[in-house]
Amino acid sequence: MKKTILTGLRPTGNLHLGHLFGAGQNYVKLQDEYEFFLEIADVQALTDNFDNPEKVRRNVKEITMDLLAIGVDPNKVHLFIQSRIPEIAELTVFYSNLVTVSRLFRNPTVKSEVAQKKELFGKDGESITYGFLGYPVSQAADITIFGGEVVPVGDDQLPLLEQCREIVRKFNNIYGDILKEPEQYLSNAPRLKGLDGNEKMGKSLGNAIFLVDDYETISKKVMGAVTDPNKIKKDDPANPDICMVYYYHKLVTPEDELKAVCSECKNGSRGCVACKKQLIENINKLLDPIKERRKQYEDNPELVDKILEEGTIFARNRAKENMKKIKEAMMIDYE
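Return the coordinates for this one chain only, taking the form predicted on its own.
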């Protein structure tokens, strides 16, 4: 029997290169090794987009097409919409009795994200909503309602998984050994930096290349990427290790070309414009097949609907089975 793996993505925008290298390529690998539940986390997206539901609704299908285009196989992965599994919301309510408010405020991931969203939640988080503060509880429900045994996470998300494990241990201590305590699956892919040198490539930071970007858009973004500030003239030697263009070359450029990029940059025989143009071509070589596959789904939206419908039905049935056991353990099985 394959172990069950659960992960999710918030539908707040299209996938970018950071998603592809940080998670997407892993999804394609893991779908052959696990029973894979992949959640389109629209409810979680609403925790900080509650005033823009149209954005979330629109991006449910957008992100689904992105996932299918990078190679997520609907015959191997149960793609489902979070809001269509009411058992998740129900279990979130049950779990909320097991977690203190002070513990949620101490969660390092929550603290970090509140700090990043000062415009929404205020300088000191004084306007933080109940829904956002409690999203680690909802995530615990996401994982456990499907019997999730493995969760792919980055280092920054480990506190969320640990909070889930705490909830599982407390629940099992009170109601019996019902829930599985999930393990982490740490990706060895580093978090991708933005074109501006920011440590994080983000949808809202204006420093990302999206999988759906056309040639002109990619060209404009790459031409504005940060390079070695000490390289003033075309033939000045430069340090590729502090250049975001070389950083991306290492991701998409073949090894033989990469060696030439590095040496020519260091000895001053390569100008930044030529280097950027070569990167633009290599990024497009990577993304063109993805965009071609995506167009098949764009031209057949009913197929995307069918994939989400079938995945959601499967996930709902699994959630119902596990909720029955949970309610029996909690002695609230009145049917």
The other form holds:
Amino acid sequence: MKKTILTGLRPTGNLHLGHLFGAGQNYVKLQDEYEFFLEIADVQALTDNFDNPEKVRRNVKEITMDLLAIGVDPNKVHLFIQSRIPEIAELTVFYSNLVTVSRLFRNPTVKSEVAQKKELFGKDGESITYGFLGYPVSQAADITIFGGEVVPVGDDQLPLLEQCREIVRKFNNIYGDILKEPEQYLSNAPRLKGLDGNEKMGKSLGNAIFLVDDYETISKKVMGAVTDPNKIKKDDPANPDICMVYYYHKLVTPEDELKAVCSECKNGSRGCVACKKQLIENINKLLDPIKERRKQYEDNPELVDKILEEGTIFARNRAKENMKKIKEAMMIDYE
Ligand code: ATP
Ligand code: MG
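One more: the block was the form predicted on its own; return the form predicted in complex with adenosine-5'-triphosphate.
Every component of the complex follows; first up is the chain already shown.
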């Protein structure tokens, strides 16, 4: 029996390098070995985009095409839309009894996201909605309704997984041992930094290289990346460890080339402009085949609809089966 994976993405924008190196490459790596449910989390996206439904709707298809473009194989992975699995919403209601409001307020991911969304939730989070505060509960339902055992994610998700495990333990203590505690699966770039040196490359932070960016956009972004501020002249020696250009070279540049990048930077024989140009070229080498694969889906949007339809039907059936067991355990199985 294959183990089950559940993970998800919010349709709030296109995928960027952070998604690719932080999580997406693991999806592709793990898709042969696991039964894999991959959720387009539209309900979760609405918790902080409830006033912008067009954005969420548009990005469902955008993000699905991005996933197919990086090599997610629809014959191996069940790609589905969260809102079309009403059992998730139902289970969220049941789980909401098993978590305290103060615990949700203390969740580090919720805390940092509320702090980033002052416009929406107020300076000190005083206008936070019930829905946003509760999204970790809904995420626990996402994972467990499919019996998710392994969850490939970036490290910003770890407090949410811990919250999920707490809910599972509480459920099992009260209603019997029927849910599985999920484990995280991290990549070796679990939190890719932004071009500006920010701790996280983010969709909305203006510091991301998107997989769909064209050559010119990528050039402009890389040319503006933060480098060692002590390097003033072209032939000044510099410290690659504090340079965002070297940071990305480490991801996309072949090993022998990378060694030269590092030593030439340190001894001052390489200028930042040449170094950035080489990085731009290597990013394009990585993204070209991804864009090519994406084009096939852009030209055949009905194929994307079909993949989502089939994945959603499969996922819904699994969710119904598991919901039956959950309701029996909770003594609300009247049918
Ligand atoms: P949003 O701001 O809407 O939450 P996001 O960029 O955080 O968008 P998600 O859809 O929430 O993207 O996350 C999808 C997956 O990508 C998650 O597993 C998340 O941990 C991972 N991820 C997102 N950004 C990064 C990053 N900079 N480095 C590593 N992993 C990342
Ligand atoms: Mg996120």
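Residue numbers count along the first chain shown, from 1. Rigid core (definition): largest C-alpha set, two forms, superposition within 1.5 Å. From a predicted model like this one, the values you see are computed outputs, not experimental measurements.
Participant: Under a superposition restricted to the rigid core, does residue 154 display a Cα displacement of 2 angstroms or more between these two forms?
Facilitator: The answer is yes, as the C-alpha of residue 154 shifts between these two forms by 2 Å or more after core alignment.
Participant: For residue 330, give the CA shift between these two forms in Å, the superposition being done on the rigid core.
Facilitator: C-alpha shift for residue 330: 2.4 Å.
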